[in-house]
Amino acid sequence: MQTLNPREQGNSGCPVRNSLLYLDNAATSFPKPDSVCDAVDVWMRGGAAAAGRGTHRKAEAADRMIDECRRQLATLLGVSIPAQIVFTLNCTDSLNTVLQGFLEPGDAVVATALDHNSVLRPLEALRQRIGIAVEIIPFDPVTGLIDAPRFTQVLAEKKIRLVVLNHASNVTGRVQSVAELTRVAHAHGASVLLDAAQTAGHWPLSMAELDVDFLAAAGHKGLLGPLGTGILCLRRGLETQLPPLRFGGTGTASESLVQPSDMPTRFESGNLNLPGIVGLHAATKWILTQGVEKLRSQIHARTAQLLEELKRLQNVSVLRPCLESSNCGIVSFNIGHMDCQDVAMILDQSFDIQSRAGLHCAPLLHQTLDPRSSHGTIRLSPGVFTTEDDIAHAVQAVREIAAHA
């Protein structure tokens, strides 16, 4: 399999990277393809105009770019109607738009112990403010999969309005059987919100095939766009059940004091982040050219290499769910009794490796995997430009740290 090499310029548009080894792609991807950086630079220097705010050529160019970006995202994410894709600030913003708009006083919602705080905190706020009921479904600490029998039981016994599914954990990388769980949810009358923050862009993903009702994703992770970009996809017709969180100018129907009801302007008040979206436009074009399966295979190979080497090391414990084959590119581990924050600091300062340490905003997951630990794990997450040599360097660094732990 041909490897994308970040140190070589070529037709793939791979960037030249500095001496630091970046293995924190689960937080935000880096480096970006050259075409993404170039697009943002050209847009900013070219007198970019606001979208939907004028009829001059720059404003019209902005409108065309946004429309094309929506079409590219629709192709990547299996969304049949591009207008059902809304640009947001980030995945957290997308999730909040659904959770705070769709749920009403007295509603019951199902979430899981795998969920990120971008789901858990809005649900807790709604529980306290309007009295929703929140059912948390556990997961198997060995496989990392949601407890399907318990999931089915709760849906059968209680009237659930919304189910939130985590497509892949940001701690274990384990990808869930979303289509099967969605069928159960729909059979019991519940709508489904999919958190695809860790999969969109480098894992085959189709909203239509999974049959979910809402899909939230980050533009700056697997989709390789700039920070400050997010996506929310809605099944056609559900926008009428979802009041927007923000109201204001959209550049349309300006004579009315009422927020437009048409998509996507219903949820896009104020100026869009055009520097971010133009980068996302270039990123999605690059991904479509490369092919999602190629990118998935690239990350899978580097993740498998990392896991295989780490599990051989003395004094290193890898979280069991990370070892499953359906891993979107995340490896979490600990070294002996060392604090994970100390390990991350040593990786950075002594080996020039950028990682992530802590609970990763997923507290319930850590309570399940290791109730005794309040510190979390070290997380390494390869990206599409990570090489075999990069992984070898990271493993050697962990080996040296573990030898002195």
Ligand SMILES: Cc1ncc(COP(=O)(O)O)c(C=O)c1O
The other form holds:
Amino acid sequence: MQTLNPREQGNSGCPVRNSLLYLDNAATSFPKPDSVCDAVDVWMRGGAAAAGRGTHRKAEAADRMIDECRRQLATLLGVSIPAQIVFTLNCTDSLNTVLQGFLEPGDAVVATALDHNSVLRPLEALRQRIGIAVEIIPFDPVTGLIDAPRFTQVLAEKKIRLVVLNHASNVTGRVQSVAELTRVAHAHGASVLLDAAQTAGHWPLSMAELDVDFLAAAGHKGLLGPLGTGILCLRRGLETQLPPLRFGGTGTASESLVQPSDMPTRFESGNLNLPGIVGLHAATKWILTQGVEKLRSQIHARTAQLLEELKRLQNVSVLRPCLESSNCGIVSFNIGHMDCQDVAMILDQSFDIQSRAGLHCAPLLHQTLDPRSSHGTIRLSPGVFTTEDDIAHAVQAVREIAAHA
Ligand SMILES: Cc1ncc(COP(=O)(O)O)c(C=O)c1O
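Would you generate the structure of this protein in the form predicted together with this ligand, following the form predicted on its own above?
Next comes the full complex, this chain leading.
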């Protein structure tokens, strides 16, 4: 398979690669396609007007760019109406907009032990502040899949208003069967919020096909945009069931003291992060040109290579669900009894490899999976530009560390 090159569609001086090997794409992707860096640079130097607030040409160009970005996202994520896509700060902001807006005192919500703290903490805060009930569904430690019988039982027995589903775990990479779980949730009258932080951009994902009601994603991970970008997609009409987190100027209906109710303005108060969105615009254009399937298989090949090699190493234990074939590009492991933070430090300082260590903001997952849950794991996450040589270098580094552990 031909390796993708971040520079193939641009030519500016964006610092694409340095001597470090970046394998922390599950946190935020790096490098970005060169066209993304170029677009942000050009915008900052020549076009930095506010959108939705002016009639001059630069402001109109900003409006057009934003509309186009929404259309590209709609194409990528199977959203039929682009205006149902809201720009947010990150995936956490998108999740909070739904959780804090939709849930009311006395509501019951289902989440899972796979969830990230960007779901678990807002739910805990709401439990304490307004008195919601939170049901946590376990998962199978071997397959990494949500316990479907338990899920169905809870939905059947309790009146659940909202189900939060994790599309893929940020620790195991395991992708869930969302469409089936959503059918069960809807059959029992619950709405579904999908956390697609780890899949949007490089895993086939269609809001229409999965039939979820809300979809939250980061713009800066698989979607390859800059940090500070996120998106929330809402099923048409559901916006009326959640008040915005923030109220303020929208550049429309300024005579009224009431927040406009139309989409996406209802949730986009204040100036948008245009340098971020212009980068996301270039990134989504690049992804559409490459095709999600090509990016998925590129990451799959590197992940499979990494898993295959790590499995053979003595003293290295890979988390079991990472080995399943529907892995979106995440490998978590431990070396002997070494503290994972020490391993990450050695990888960085002796081998120039950037990894991630710890609980990865998923405390309940570690309680289920790993007896050493207080430490967590070392996580390596290849990106669309990771090469075979990069993986070989990472494996050699782990081999050397494990030999001395
Ligand atoms: C599964 C999952 N959900 C939510 C988030 C939060 O994303 P963001 O950093 O964009 O707020 C992350 C971040 O790593 C994640 O992995």
